[in-house]
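This document starts with one chain, in the form predicted alone, laid out as structure tokens.
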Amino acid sequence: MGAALMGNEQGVRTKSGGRDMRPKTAFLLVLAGLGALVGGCGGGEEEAPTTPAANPSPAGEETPTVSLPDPRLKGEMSLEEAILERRSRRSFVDSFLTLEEVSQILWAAQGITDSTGLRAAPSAGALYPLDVYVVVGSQGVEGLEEGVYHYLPQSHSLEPTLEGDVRQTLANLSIRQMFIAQAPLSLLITAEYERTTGKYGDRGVRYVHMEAGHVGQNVYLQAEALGLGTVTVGAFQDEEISRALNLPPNYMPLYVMPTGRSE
């Protein structure tokens, strides 16, 4: 960055309109260029979120929600150990997860981490274009009915959006990766691109994909710390999954993350 700015400074110190520019004018132009460069980066949330207090419900109406237990803020495994042990795991035992485990994973994915509304994963401009859905199988989570749920970060709760066990459908539409049907639950990470592209234009698409990677790694490490396994799946039929899981038309699925106790 320093070399680029030096180059710009030399340029403004030469001539403009056939006359040498005054040092003060040149300095102000360099500062303006630096401001434009920094302002266009869009790499993280240096400000409080500019989105509404809560993402609108996809259903567009009030539905009963399931409150999640408060997440733990200190665990038994260190971050370094979680990074060391992290692997993609595709084989799961037939065992349910607890609501506390689900709560912890969702908090790591998109949970609120301070009083201003910032979340566990960084987001360009704090715009938070991602939504997380939970696909729960029969007897997949203790105390939770089978079906599809939308995670609401602001209230740390789950909103039911679809009844029934759709894991088999999800696996079939994911190029028949049948371990998805064996996992007690899967996270589905979706993007509403307009929340980010409205500010950053086409470049915002890249920022959304970067953010999905941040969320995916958080889920990986949190699952490892809980003694669970997960894997990121990107091979699936986008439109068919959107229809099967009754997603809003502008929500694009990016990741399927089956999660459970690995063999």
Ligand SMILES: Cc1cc2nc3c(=O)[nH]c(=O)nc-3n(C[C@H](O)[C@H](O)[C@H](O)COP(=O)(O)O)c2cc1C
Contents of the next structure:
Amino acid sequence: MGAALMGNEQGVRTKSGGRDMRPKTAFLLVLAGLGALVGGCGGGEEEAPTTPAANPSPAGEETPTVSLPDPRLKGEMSLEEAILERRSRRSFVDSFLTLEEVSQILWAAQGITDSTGLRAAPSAGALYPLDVYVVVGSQGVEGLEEGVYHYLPQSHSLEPTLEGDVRQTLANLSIRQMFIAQAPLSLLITAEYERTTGKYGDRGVRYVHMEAGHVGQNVYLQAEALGLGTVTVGAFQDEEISRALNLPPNYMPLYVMPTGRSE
Ligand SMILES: Cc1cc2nc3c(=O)[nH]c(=O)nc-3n(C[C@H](O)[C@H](O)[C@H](O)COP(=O)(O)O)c2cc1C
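Switch from the form predicted alone to the form predicted in complex with the ligand and give that structure.
After this comes the whole thing, all chains and molecules, with the earlier chain placed first.
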């Protein structure tokens, strides 16, 4: 970014013939220096591409999708209250979630929030290496069959990828953290590292993990603001979960987030 800006910066000649280091120019020089430093680490951030990446549809274009209601942009709880109240919640009452609530949570996780395709959570180079799956239990969500669904940000919809209630399997493969089986649904956040390492090399791995943190926090705060509870679960068996949920090759599960009405 710094280098690109510098390319346009002509500088201003002073009477003495030297460059006039006005504050803006000095600031750009600092940026250029930082850019060179970060670039030297093999992970230089550049300005966002004009067309941010879209998530591929593993289920295929012909699979019928479930449209989600539009997210609302005003809530009853302030951001400050949501931050104050946020806790990891692991105890859920036996009650379904509405499709509106699911829509809101997914929008906070990876929803498109800008006409150019940028999303609710930041992403290095706007490459969006993360995908969000929803594991829905029997009668877990009003109007949704039990099963696994893949969130499509571009159309704000869900494509079904697996039938049946796999919550118990997910809990077993998450070192038997049984609250996962009790939550009406769990989000699964996955990463395809190549989308980011293709541009940033090895440093892209850390970018992807940082992004999962951003998504997790958005989900925490949105859940809290809706009067729901969630928890980021990182302890699980990667390969077994990938197999059980029939994830596409190279999709690495990073976070399981059981979500429901907390007790
Ligand atoms: C990377 C990461 C992994 C975590 N994994 C688990 C987990 O496997 N199981 C669990 O119950 N909580 C897990 N947690 C939640 C923490 O236990 C929780 O954030 C911590 O106890 C602080 O509580 P608070 O979130 O309510 O502030 C994880 C949190 C993070 C950030």
